[in-house]
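Take a look at this one chain, the form predicted on its own, written out in structure tokens.
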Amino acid sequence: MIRFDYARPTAVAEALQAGAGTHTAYLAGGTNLVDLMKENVARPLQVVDINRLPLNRIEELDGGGLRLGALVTNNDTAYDSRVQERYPLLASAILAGASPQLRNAATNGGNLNQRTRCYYFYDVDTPCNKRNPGEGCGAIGGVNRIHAILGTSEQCIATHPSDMCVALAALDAQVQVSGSAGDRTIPFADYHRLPGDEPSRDNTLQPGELVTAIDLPEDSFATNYTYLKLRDRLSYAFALVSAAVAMRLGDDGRIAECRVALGGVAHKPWRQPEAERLLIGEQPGESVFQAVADAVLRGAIGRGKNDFKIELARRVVVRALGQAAARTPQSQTDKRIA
């Protein structure tokens, strides 16, 4: 670890003064940044601890929906009443998504904004472009079994590691954020990237941004719903696939929304809305859900160890079709599958 500036601004503005030079990392819980300074991936000159800004508050939102602010705990908002009785969808998968104890100091923020797990990217004596453009992508012809399959690029194969940040992809959630260009709203579809030719850009935040809070819309789809993470131990570990389902049923039975997000799979949460807009008007069923499986996963690319993962991804996606549309949604604590 290399020696750097601190600042503890109470301020958003003092944060956002704060962080605007280069080489600047915001510090929240702290559960990836400091792994990723332990081990000289991050070397950044100057960290921000933003802990003491006004953003640990859930707030109702006029006309409807829920405002989760960045420093909110991932088990505060996991276990608060609002988002267990309206969003139980993500509740759900930031129950999957670690341990207590993690839970406990990650916040909402920090989890939107974690590193992937790729073992490339955290050996610093191995090539990753993530880490430093332009070296290559260990992974690629390497040890891959955690790997991307869809919307990598030869550049990288890294996936996202965030339970949370599928299912805020499936609810259609927006990403407030502020600069010193001001405040601005960023769907949730567009906050995350693909690798493309610039892996080493995660998101779409410029130098300096801060993510300040997460809104949940007034659709909560609170009925019909599931998170369903098959991963290799049944205790704390990343998702090999995981998906998040929200349906609407019509008074007919009939499919009259649903959103499908896949975790485990992409550099992003990852959701194909054409795929989706094959269930509208249709009865649940195990051909339409096939058929929608194979709409999500073409053009899926396997690189040898992780080519097991395109008939995984095909079988969560109907499975979990299965469970929401059942309303049997998936245990995060019986962790059989349903």
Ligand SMILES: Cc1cc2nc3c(=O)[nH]c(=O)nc-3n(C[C@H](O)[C@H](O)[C@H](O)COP(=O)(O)OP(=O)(O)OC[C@H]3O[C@@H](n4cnc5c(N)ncnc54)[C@H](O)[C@@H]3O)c2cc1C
Given for the second form:
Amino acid sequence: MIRFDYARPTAVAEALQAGAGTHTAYLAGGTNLVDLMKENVARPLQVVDINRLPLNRIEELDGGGLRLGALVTNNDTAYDSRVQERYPLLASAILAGASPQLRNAATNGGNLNQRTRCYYFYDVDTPCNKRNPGEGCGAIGGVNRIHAILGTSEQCIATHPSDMCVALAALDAQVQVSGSAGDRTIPFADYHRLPGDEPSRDNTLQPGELVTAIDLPEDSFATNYTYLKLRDRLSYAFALVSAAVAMRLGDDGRIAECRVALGGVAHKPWRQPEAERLLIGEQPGESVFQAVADAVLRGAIGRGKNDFKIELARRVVVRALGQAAARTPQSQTDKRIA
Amino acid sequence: MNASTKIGIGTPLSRVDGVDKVTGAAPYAAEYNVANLLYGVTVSSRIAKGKITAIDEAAARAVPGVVDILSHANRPKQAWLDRSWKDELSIPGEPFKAFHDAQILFAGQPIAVVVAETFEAARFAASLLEVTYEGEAHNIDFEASLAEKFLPKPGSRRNNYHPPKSRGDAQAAFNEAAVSHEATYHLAPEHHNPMEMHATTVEWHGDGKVTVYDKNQGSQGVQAYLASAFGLGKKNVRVVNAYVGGGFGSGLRPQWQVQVATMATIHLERSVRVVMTRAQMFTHGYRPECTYTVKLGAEHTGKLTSIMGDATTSTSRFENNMEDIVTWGMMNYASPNIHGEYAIAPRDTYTSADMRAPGAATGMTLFEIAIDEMAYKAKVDPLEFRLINYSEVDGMNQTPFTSKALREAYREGAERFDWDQRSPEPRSMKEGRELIGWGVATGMWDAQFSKTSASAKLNANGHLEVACATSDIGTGTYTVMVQVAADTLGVAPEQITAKLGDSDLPTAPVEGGSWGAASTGAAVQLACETIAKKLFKAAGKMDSKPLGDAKFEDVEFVEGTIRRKDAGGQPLALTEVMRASEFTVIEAEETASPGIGGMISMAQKSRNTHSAIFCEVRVDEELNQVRVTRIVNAVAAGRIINPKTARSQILGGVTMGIGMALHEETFADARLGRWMNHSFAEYHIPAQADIHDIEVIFVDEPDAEVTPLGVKGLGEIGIVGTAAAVANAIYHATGTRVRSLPITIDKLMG
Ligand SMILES: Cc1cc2nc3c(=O)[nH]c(=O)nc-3n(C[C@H](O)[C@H](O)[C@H](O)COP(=O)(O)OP(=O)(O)OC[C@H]3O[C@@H](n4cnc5c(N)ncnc54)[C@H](O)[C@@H]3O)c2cc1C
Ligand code: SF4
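Same protein, the form predicted in complex with the ligand this time rather than the form predicted on its own?
Now the complete complex, all chains and molecules, led by this one.
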């Protein structure tokens, strides 16, 4: 860990000012940033502790949605009665992640901005383009069992590790951002990015910009939904593959709308609108689910040790669609898969 | 003797150190805040092999608070001869010597330590050290290392390897067998990762005298090692390991942090603390990776006619770590023809090391998967198959056991598990989308006894202190000592203090191999018996003759008194004897050793613990998520001193076995020559959600011969075979046989 300056502003404007320079980092729950600093992966010279900012509320939005403050903890979000009732998909995804202790410290803004769990990224004695652009990607040709199969580049095959974000992608959330150039709203699909030639950038946040809130649209998919996560142990492990499904059935029992987002497979929560469209007007059933799974996974590439993820993801999509259609969402406490 | 008045052995006494541990009052090695302490942060090698060509210290030294930087270039004098670096459990080869020279032998090797007035300054400065290397070709890939495998010379120097004994013509019997099975099994490397990281606080007393608070499993072994390696003289080194946050074998041999901390202390003549990071916990010993080919031949009935094993485990290039892999199956089953082969394969890592039930946890487990496969081939129920091939004697050495209640373990375990409700066909039990599988396996471990001394001291106020240099690595040794003392002298446990984990105390071997309870317990018993005799003698001198003409054999020590077994006269309080004889204290020190009788018995008889493990798994039929929903482990381990701590040992062993079956694996990047998942986020051990019902049964197994107390030890048996029971249950559930542990989702996808 290196030496750094520390500021603890109480207003957003002050925070933006303190965070404006180069080599700055916002500190929220610290469950990711502090780890990375200890490992010398993150080396900020200025740490701006944002925990005193007034961003710790969950508020109703005009028009029916909910605004989740960036500093509300993951657990407070998941256990909020409005979230539980109206956005059970989000609550479920959050509770599928990390451990209670971590979720009590982790914040919504931090969850969005947490960095990949790629082993090489975390180990400064190995090459990594994300940590050190141009150094090469250790994971390609290396230990890549947990790596991405979709949207990768020859520069980077890392995944975005969040569970929460997979649900937010399915819900079409919006990210509220403040920066020196003013405030803006980023649709969730545009928030995280693919590695391309610039793997060091995880998302489209500009330097110094601060996430202030996450807006959930009114459309909450509280009836037909699920978050299904497969991992190497039954708790406290990142997803090998996960799927968030938000579905709406018409009165005739046919699918009126459906969103499928995958976690653990790409540099961002993965959605494939074309594949989702295949479901519209269909009766829920194994064969259409299979077709959707194939379409979602189209173009997937294994890198050796993660080849199994392609087939696993396919099966996860099929099962998750089945769970959502049957209104038997995956429980995050009983680990039996519904 | 009236059993109900007897306290101590056999009672579920809660850990006597429990409250201190959970309240934080029990200090661990990194928690001794001695005055004027310096903090050392160790820098680890980036490369796997080669040498250091330069270390640029300028930036690091410029950090305020940095006191010094030590490396091979400026380290203090250390012993040159490998002989001087031998530890209690040294193995053939050249022991690792931190900062010895510029050579790099493995990735993560400690190459320098930055010592500063604060931990933060040391850590920051350590990140600024610029090291230049000249790399060499290396190999840490196990498959590739097999090309270099070799057979170590049995019996050479301190080599604890016993070559398997062959009998008959196993190959011919295999060729002719009506039913045969041949397959190769694999176990991934595992790192011990006890909760407490290896740490040392060396307190400098001046004049070359040090107290070393160190995480290890044997204070006196480390004392001798440091005295020899750094030329300190034994009397100048005291080693304390009063509390150890788990070991699993990683503390059997001195770890490198104790070298680094001691070196820095000697060099700077100040107290220094060095703590490994979690990542550095992956830069020393680990359970060797193993490949094991098993060949079995049997008659149509399932009666085995041939057992053949050929195993290779990984070691380093500088030491030969060997394990008994192939012997377990041959010892446990009856077969007229047996043959075993074994080799080790060197690679550019630190030397592999003993980890909970070394050899057996690997060899017995993998063998028990093969036995399961054979049972299916012979179309015999897997439990029945084991009974058909039950061996009353040690199948390899052809010696009788001091006791072997494995048959009872199978029976009691099967009953509790409802094994007879099992449907034989794989993939035939199902609930919803979960395939249900039931598997069984056998466990086996040594029941050892090691020469150990203990002292006892009874004060006039009735307080008893018992002491021994042994370690309590979470196994419950403190509690066992209290119980044995309570049992022998009839003193209430609350009146007894146990002291251990200090090289100044009576001599004890390193804690491992599950011999602690049996050996320390026996020594404590002897010391307390000597006190009892002294008390009896003193009572005899009392004018009132309270015990009449009773001989020592006629009295018993219960409830803080001596009393006649025939209930004649009044019970005589121990404190009364002390008062009457004007003793302020009575002391005794005794040594328990196998003795000549024990040595003869050891040569003529095998001494082992056994277990039968039954497991239920539920596996999602498409997604292959595995849940271990039920385990019954029936253990035959002689006399149980404390059913509560004993059960805990088995629960821990079973949990670790589930980890071996499903989770634990250290991934190697062969190109970089390093372990990659060196953190608890990515090196998986079972979480709470992975553990469901575990039922432990202790089978009655009286055994007066195995050790003085009839105790066999329990630290290791719980892990042996457990992973096989899980693997066999997964096969029964899914019909997919995975022969490489751990069984992760990708392997079940086929
Ligand atoms: C062992 C372990 C297991 C875990 N398992 C899971 C899991 O299974 N699933 C899962 O989803 N997560 C998991 N997590 C990750 C956890 O969810 C994240 O660490 C957490 O959400 C990060 O939130 P934080 O508030 O602590 O962020 P911090 O650590 O404070 O910050 C993380 C990053 O976000 C930036 N940041 C924080 N807030 C803002 C803001 N408002 N605007 C702009 N930038 C910001 C910081 O600068 C930093 O770069 C695990 C973590 C650990 C350590
Ligand atoms: S996958 Fe990305 S994060 Fe991992 S080593 Fe390659 S570049 Fe770095």
